[in-house]
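Form predicted alone, single chain, as structure tokens, below.
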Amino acid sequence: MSPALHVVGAGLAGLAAALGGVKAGWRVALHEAAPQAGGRCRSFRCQRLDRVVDNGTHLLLGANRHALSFAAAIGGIEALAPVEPAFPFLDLASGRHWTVLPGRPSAGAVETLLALGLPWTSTCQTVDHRLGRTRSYRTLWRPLCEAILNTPPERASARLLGTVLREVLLGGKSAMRPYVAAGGLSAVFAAPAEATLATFGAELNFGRRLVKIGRQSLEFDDEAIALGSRDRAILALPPWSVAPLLPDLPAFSSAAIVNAHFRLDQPVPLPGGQPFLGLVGGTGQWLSVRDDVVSVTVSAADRLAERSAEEVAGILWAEIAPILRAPARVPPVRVIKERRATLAHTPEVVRRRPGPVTNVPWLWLAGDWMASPWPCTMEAAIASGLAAARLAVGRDDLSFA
């Protein structure tokens, strides 16, 4: 019998690791504490809105090669729609509109080079220290920093931001091209991944929480699974879930993201003609539309997450109602607070992000919080799952293709 690969956690990292395992010919068992796959990147039908919404608003770019390759391998790529690589912005204070295009970041050459991390950026430097005095700081670099790193620029790593910006801005139109999940993120990743894994004969276990790692076993809340000498395991869990299982793991600070989904009477186009709009000068940072649901995303939202859902909805609706030419009365809304959405991408945290190897010879780690040229994103999660699978099954040539 072929060896078994046990993957704990069915977020994007776990799904990617499991797919790598079955493609390598291993027997794969996927274990998830929640009743469904997808983790922080899934869709559900909101009874209040009577619409399918995502638990977090995410945007894929052409530069996210691992994520797109994974979506293609499981058939989820069919649920993604590419749109023009143009990112419109609106300054809520002045009413000024502008658009970031490939090769035209709407900032001067000198400050753009600084943002890209050129010619050199210290590992200790923050975004505010590097870019805080530039002309486009408030209107471009601050919102991009908070959107990409989910960390205020006063604390965020300038080196990590520069790495991402080089990948996206210097990659041309194909790297900057956005892909929109018109039917929700679960249609792109979780649902087709489950179907693909089932086709390969993988065992999918939901409602099963890992409580202890034994000498040669995984102990869940419903049973203990003994591992054979050739069996392997991957923990694809967030750091706060791994910490009780592997006490040597360092502690990491996290940052919140708040999303508010408003259902309108009818679909409304956004200024700029794209299904998303960057906002500057207010609380909301990104506005996106899907049919008659308009969503507002607030990154680095630790303080906002402490307020009630009603307060959050009122603040955000007051900002976007004039843009939509909508009545002042708040429409039906669903507010979702991810209090630990990502790591806080400070220089210190970025330096301490671990790799996939653990002190347990048969156990590896995966997750968007692993050491990566990307911050905690779908791309980082999926790439980490593939990397862990390569190590677990001993195949450095393993791919999703």
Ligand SMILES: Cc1cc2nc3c(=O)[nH]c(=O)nc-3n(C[C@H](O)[C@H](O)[C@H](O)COP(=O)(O)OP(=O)(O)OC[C@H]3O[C@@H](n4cnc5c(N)ncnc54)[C@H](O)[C@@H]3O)c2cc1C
Contents of the next structure:
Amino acid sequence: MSPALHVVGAGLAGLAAALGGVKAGWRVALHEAAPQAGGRCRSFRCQRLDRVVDNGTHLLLGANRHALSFAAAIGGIEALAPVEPAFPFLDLASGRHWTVLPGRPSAGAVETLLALGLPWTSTCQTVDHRLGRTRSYRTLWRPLCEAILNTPPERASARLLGTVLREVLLGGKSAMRPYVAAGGLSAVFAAPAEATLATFGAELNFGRRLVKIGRQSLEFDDEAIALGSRDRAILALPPWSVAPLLPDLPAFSSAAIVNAHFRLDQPVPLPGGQPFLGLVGGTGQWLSVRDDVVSVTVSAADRLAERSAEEVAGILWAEIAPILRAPARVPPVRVIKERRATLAHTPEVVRRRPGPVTNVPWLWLAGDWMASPWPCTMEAAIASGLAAARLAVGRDDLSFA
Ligand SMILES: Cc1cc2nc3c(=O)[nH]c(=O)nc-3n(C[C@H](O)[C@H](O)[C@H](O)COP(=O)(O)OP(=O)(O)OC[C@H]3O[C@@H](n4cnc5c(N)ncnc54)[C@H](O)[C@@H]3O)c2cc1C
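Beyond the form predicted alone, can we have the form predicted in complex with the named molecule?
So here's everything in the complex, that chain up top.
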């Protein structure tokens, strides 16, 4: 019998690792604590709104090459729509509109070079330290920092922001092109990945939590699995789930993202003509529309997440109702607080992100928090899953193509 690859965690990292395993011809078993796949990137039918909503609006860009090639490999790419690479913004305080376009970031050359991390950025520098005195700080660099790193610029790593901005802003139109999941995130990743893995004969186990790593075994809350000498395992779990299993792991702080999904009486176009709109000068940071559902995203939202769902909905609706020319009364709404959405990308945390190798010879790590040129994102998660699968099955050439 061929050796088995056990993947624990069916978020994007685990799904990508499992796909790598089956593509290498291994017997793969995927074990997930939740009743469904997708982890922090999933959609579900909200009874209150009677609509499919995402746990949080996710932006995928052309620069996210691993994520797009994974979506293509599982067929989920069919559920992604490319849109024009143009990012309209509205200043809620002044009413001013502008659009960030490829090659036109709407900032001066010197501050753009600084934001790109050029000519050099120390690993200790924060975004505020590097860009805090620039003209476009409030209207461009702060919003981009919070959206990309989910961390306020006062605490965020300037070097990591620079790396991402170089990939996206210097990559031309194709790198900046946004992709929208019109039918929800799960239609792009979780559902087609599950179907593909099942087609390859992978075993999918839901509602099963890993509680201990034995000398040569994985102990779940319902069963212990003994591993043969050629079997391998990948933990594709967030750091707070790995910590009790591998006690040597350093501590990682995380940051919240809050989303409010409002169901309107009818679909409403956003100013700027795109399915999303950047907001500055208020609490809401991004507006996005999907048919008659308008969603507001707030990143770096630890303080907002402390407030009640009713308060959050009231604050955000008061800001966006005038933009949508909608009545002041709050429509049906679902507020989702993801308190541990990503790592807090401070310079210290970024320096501490580990690689996939562990002290256990048959065990590797995957997840968006692995060392990466990207912050905790779909791209980082999927790339880490592939990297761990390559190591576990001993195939450097493994890809999704
Ligand atoms: C609100 C929100 C908005 C976001 N926006 C964006 C965006 O715009 N663009 C972007 O690229 N990224 C975005 N992200 C980040 C992105 O969703 C994550 O980086 C990615 O989904 C992480 O995937 P993962 O597989 O590493 O981890 P996870 O998705 O956390 O997967 C880990 C899985 O392990 C399971 N698990 C945990 N413990 C155990 C255990 N003991 N045993 C078995 N299973 C276990 C969990 O249930 C989960 O399914 C956003 C995240 C959130 C929450």
